[in-house]
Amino acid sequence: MIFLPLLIALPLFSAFVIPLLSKLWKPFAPVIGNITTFVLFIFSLYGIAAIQGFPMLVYKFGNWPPPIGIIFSFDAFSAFMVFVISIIVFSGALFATKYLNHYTGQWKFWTLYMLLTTGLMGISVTGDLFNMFVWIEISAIASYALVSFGIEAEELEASLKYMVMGEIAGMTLLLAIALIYAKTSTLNLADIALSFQTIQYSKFYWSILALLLFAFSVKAALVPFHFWLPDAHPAAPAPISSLLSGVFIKVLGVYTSARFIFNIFGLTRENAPFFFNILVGIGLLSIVYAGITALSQKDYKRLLGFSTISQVGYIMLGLGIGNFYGIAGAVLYILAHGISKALLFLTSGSVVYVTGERNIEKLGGLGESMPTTAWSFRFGALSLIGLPPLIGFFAKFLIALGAIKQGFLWLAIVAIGFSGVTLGYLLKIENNVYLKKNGVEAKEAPFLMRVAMVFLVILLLVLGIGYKPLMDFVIQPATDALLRGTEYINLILGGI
């Protein structure tokens, strides 16, 4: 299990090495960044293989048993999130290698990028509540700096708004942690879950859940806590927009929410139908409001930002449906949307890199001059819409099936129907940027930027065509890890 601490140690070590070695040779920064993220991708594949047949792997620091010692807990849901993170950070690093030619102080970017990666990995494998808060803050603070990396007025303003909202969520989470510790005298997640079984459905229990749901909803940019995202994502460099939309908000908002709801609080639709209806409502509100708002946007990246809010609503909708199909669809959509939206933001980065323009009404004709970028956008868009055999189709199908199985036929109709809205705002980009004639003169993006996009396109196709093994070896085990509920307690504490 030595690979578990390496998931954190490797990017953290790289973050400290990059400033030192970059003094000797500037290209050290992107070289170290790309090697680190590629190794993490290999580790993520190993993690998926290692967890097969095991409900939980526990790494005990100093060999101290939980809840006394600090642990990393690694189940199929953790393995899944590490896999998603590694895909997005690797493709973003590859893309950033050439994209950052427009920026100075590149080693600072790579140091922050490695710290952001460290935080995301830490959140996914930690078994300790306060350490989770620390990893959340490390990744959040790094993201604030990366959003403002270009130091233009727009970027600084967006970063400030993002930081204020992010730290409101962070302080709310810290308050919840303080109250939990005061009540349970422990910070181990499994031990907290054990203590909560004695106070289940009390006022304190629901109050803590409300604080956590608020904090994680802000991090996930769910409506009505979303207004920081449409400014932050367009302002950030394209690889960071890709990372923020593709995986960051899902780890800090969705993964944490799911882990607490199912494994710590032990909630199910059967024992807490009202709460799960709230999740459905939040998801539905995000899908509808952000999807409609995206239709009126003219900024390439801002449109994709509102699209992210809408699409994360589908994930929350699946969790709120609460049965196997709904949760499996939500888990699969974390992966499908992560790859698709990361790809779409990278295409926006290619367009901005070549033309310097984000207003889609001032662009045009790029389908002929930038064919790789254009076709990458089309594959990402088709997956987001839900066209078979791309992976996005299977995720939306499972969510709709879950709604029907739960008796929410109207919900399935709305969810499928709003794929038409998704088609509408993505066609707006396709028509204005890639199909319209007499546009700007441009040439294709640099080779490494195209490689990053093609890598994600291949994944969309391979994972869609290989849906059955993906479901059997990755998605179903991750879903089962959530549906096991508070069995999470015994898997961690049972060996004491």
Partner chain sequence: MLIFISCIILFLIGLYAVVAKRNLLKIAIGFCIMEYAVNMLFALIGFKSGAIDPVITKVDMPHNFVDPLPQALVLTAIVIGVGTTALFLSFIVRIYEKFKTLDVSEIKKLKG
The other form holds:
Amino acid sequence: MIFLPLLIALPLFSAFVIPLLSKLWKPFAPVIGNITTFVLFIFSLYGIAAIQGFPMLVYKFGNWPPPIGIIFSFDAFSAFMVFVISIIVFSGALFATKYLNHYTGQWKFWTLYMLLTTGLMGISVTGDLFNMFVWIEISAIASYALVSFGIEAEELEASLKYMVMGEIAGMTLLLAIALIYAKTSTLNLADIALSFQTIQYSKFYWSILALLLFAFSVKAALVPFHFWLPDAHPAAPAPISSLLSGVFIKVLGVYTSARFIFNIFGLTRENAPFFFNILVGIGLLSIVYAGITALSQKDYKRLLGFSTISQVGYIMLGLGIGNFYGIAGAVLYILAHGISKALLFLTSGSVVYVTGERNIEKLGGLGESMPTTAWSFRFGALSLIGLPPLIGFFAKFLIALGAIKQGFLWLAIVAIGFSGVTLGYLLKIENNVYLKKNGVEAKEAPFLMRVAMVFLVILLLVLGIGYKPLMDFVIQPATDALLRGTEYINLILGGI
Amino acid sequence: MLIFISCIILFLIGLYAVVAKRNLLKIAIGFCIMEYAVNMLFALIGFKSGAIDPVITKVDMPHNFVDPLPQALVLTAIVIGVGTTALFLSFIVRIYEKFKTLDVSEIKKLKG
Amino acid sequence: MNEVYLMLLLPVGCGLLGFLIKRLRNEMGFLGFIVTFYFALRIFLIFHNKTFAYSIASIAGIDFRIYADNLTRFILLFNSVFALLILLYSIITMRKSRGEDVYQLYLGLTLSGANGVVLSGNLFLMLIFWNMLVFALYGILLVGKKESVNAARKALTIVGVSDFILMLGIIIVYTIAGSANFPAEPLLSLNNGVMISAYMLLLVGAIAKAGAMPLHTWIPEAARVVPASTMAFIPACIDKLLGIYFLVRISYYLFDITQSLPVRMTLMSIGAITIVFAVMMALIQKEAMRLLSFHAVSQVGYMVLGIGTGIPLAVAGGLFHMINNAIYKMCLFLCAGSVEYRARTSELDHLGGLGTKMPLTMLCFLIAAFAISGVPPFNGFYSKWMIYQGIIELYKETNLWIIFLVAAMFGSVLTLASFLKMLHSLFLGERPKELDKVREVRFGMIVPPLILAFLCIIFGIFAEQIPLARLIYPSLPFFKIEPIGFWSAGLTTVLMLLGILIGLIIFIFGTALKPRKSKVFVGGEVLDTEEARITGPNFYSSVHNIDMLEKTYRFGEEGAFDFYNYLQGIFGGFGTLFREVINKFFVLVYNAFANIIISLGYVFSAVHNGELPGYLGWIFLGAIFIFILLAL
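Switch over from the form predicted alone to the form predicted together with the partner chain, please.
Expanding to the full complex; the earlier chain stays at the top.
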């Protein structure tokens, strides 16, 4: 179980080593960054293997037993999140190696990148409430700094707005933690869940839930809490956009809220249908509003940003449906959207790297001069739209299946119908950037950037074709971990 | 109950500053107020009147400690708060260089 | 079992290898397609009257399985035959043209996808291959002239959206029936609204693939801008095979539409409307490929109509028409493609008189044109006849049968008319000077049309013995089809009469093949003969010129042949009307819908005005809303 603290310690260590070593020789920074992310990727695979057959692995810091000391609790859902994070982080690091030629002060980028990774990993594996807050803040601060990495006027503005909104959410979260501590006198998530069982459905319980839902909705950029995202994602360097869209909002927003709703608050569709309908409502609002807004965008990355909001709506929709298929769909959607949206942002980065232009109306004809980028875009887009046999299809399919099983036929119709809108805005990019003849001079992106994109394309295909093992070993255990509900308490506190 | 209400009122004052004020520095101050409100709430949660400090020197000491954990939390929260405030202030400096204003409603290059 | 996997992997695998190893591209392509054909043949022989089901995987209660029966093996065989012919043809036409390197890859992908669709025994598995075809279609449409980008986009939008609808239908079927396997045991009945809506959703997928109205619009648009082999392979052949295959599967293997008259009426109406409107549009086209593409749409109408009747004979006719249509429509596209390849244009106005230069091509075109027009003894006649018979049988159930019958026959007449026009424009009449150097196409390009024309004749003359007995009837095992009344005395008489009529027409063409030149008399002024050349679209007036006196040329409006002129005028007018009204209407509706959504997008994006206080206000409102909903 030593790999659990290593998931945190390794990137944290790299974050501190990079500034030191890059003073000696500049390329140390990307080299260390790439090695670290690759090792994390191996660890994540090991984590998935290690969790098979065990409902929960617990690592106790200083060997203090759970309610007293800080613990790392690693169940299948955590393993799944770590897997997604490490995929995106790895491809982002590969991509950034070359992409950063535009920027000065590369070691700062790599340090922040490693800190961001640390934070994301920490959130996914921690079993302690305040610890979770610390990781959230670490990754959030790193992301504020990374969004403004170019320190141009637009980037600073985007980062400022992002920070104001993000910090409001952070402070709300801290307030909620204080209130929880006042009521339960504990910070261990399982112990909190135990205490909540006695005060279930009281005013206090719902108020805390509302505070947390608000904080996580801002982090997950659900409509109407999404305003920071369409600014921040385009402003960030492409690997960071892909990281933010691919995993950041899902770890800070979706993972945390799912963990709280199912495992800590012990809510299910049976005992709190009203709350789950709210989730469905928020999800639906995001899908519709952001999807339609994306149609009117002209900036490559801003369009993708709106698309992200819309797609996160699908995840919330799946969670809100609340039966096995809905939740499994949401979990799979985290993976599918993570990979495909990261891929799309990387293609945007590759276009920006080559042409220096983000306005899709000024681009054109890159399909012939940049075939790898164009085909990566197409695969990512097709997966996002949900065409089999790419992985995106199965996610959307499970959500629709869940909706119908739950008796929401109309919901399935809207969810699948809005794939048409998805198709619409992605075709807009395809048409304007890759097909239309516009005489934009371009050559293909550098080798490493292409490798990063092809890596993700291959994952899309392999995971789509290997849907069955993926479902058996990763998605189903993760869904079960959520559906296990407050059984979570016994798994952590019972084994003292 | 009073401590809850007073701290939450303080929190809301900070939130008001962030949401309603146009000057970036005032927004930064608003954040600080929000943060202090929560920190104070933590400290007050742990407080018990007439209790002793939680340092065990003898085996048969009376079990009337103040809760030590919130104090540790507050320390961590303060550190995080310093980090965010520092970053935020550095943004303000940079933004003033680029936009020549501190009024948030003038900083609107990104729209649509 | 291995054959099945090879059917799926070989075409695309060899395409990929050919793409990677440029030197061996043609060899790899042929190898892949021939071996696929060999396996298809083996499957065809092995699985005679046998069914075969094999589950690949079972995920979340969905049984992804492969299923093969008589219908499967029949479609599989023709998929690979047609693909082989197209490959042979396209190797020559695509040489040194844009997109040559990927063309075979897409052909292979299409064939693999098509085989996969046919071999799937589960709707979900089928959907996967269905989407592989979408991808292949998009890619292959991009290979062509510059404007093909728009056609590809349009095709992707229409087919893609219909796929979502199809997906929804599949999910509903799966949820209600508990299984998405077909054939369903027992068949699902269409007795409630949910079932009917599920069937309708699946139907959208089927007719979008087959290209029936109103989901046909990308086909004519693509016709002008993509190579003839693409048109011949995908919209004319594979899409028809798969769309109609799927229609038969959902109508008789999954649901039982014989129980529900309204559903069948819907199907038949779609069929009838498609026949008439599309053929009228075809009549006014001035470009060969576009004209053919409208016929490709029109002919789907017959199949949908036949299958929609629910009368065994007509269903068999519909299925038979599907295979016949694939044969002759491919032949027509390939012949037109050969003409375009040699003459460098496909505008009917600029063509003519190529019959003597390209005799074999003309022969193939003639046979296929007769077949599509329903002239005996070619195959098109036989299948249309079966459909007519079936429609007549409908009188027991509804009085509207007469409308469908009239629509079908009317469409047939107009088809003949438009093909006479096209035949004349391409091969007869006077040849423009610049086409004097045109010669017959090369061996590889003439063999596929010849084979197809030969099939037209075989399937027509020995219809009962070969295609029906061996292919069609075994594919519909639940029907007992008795070919009654086929060769009765009355019928024979009619046929004889028709035959005489055909002879007459051929005779007229025989003279028309060598146009008699007479001086053009225009008030004493001498005209350049080139200018006075009679171009194709005015075929019927050229007939005047040959046979009538100059006087009749002047008073031509009253002449004997003016029947055709009137006909063409009237229906051409209708065609224009429909183009103006119907097509514009669809374009308008689609555009209006798109515009509403896009302008809504602009309204929404106006909310993002860049002002932080405004954003915070929205967030605050949302927070209050959540609090009110949850905490109070």
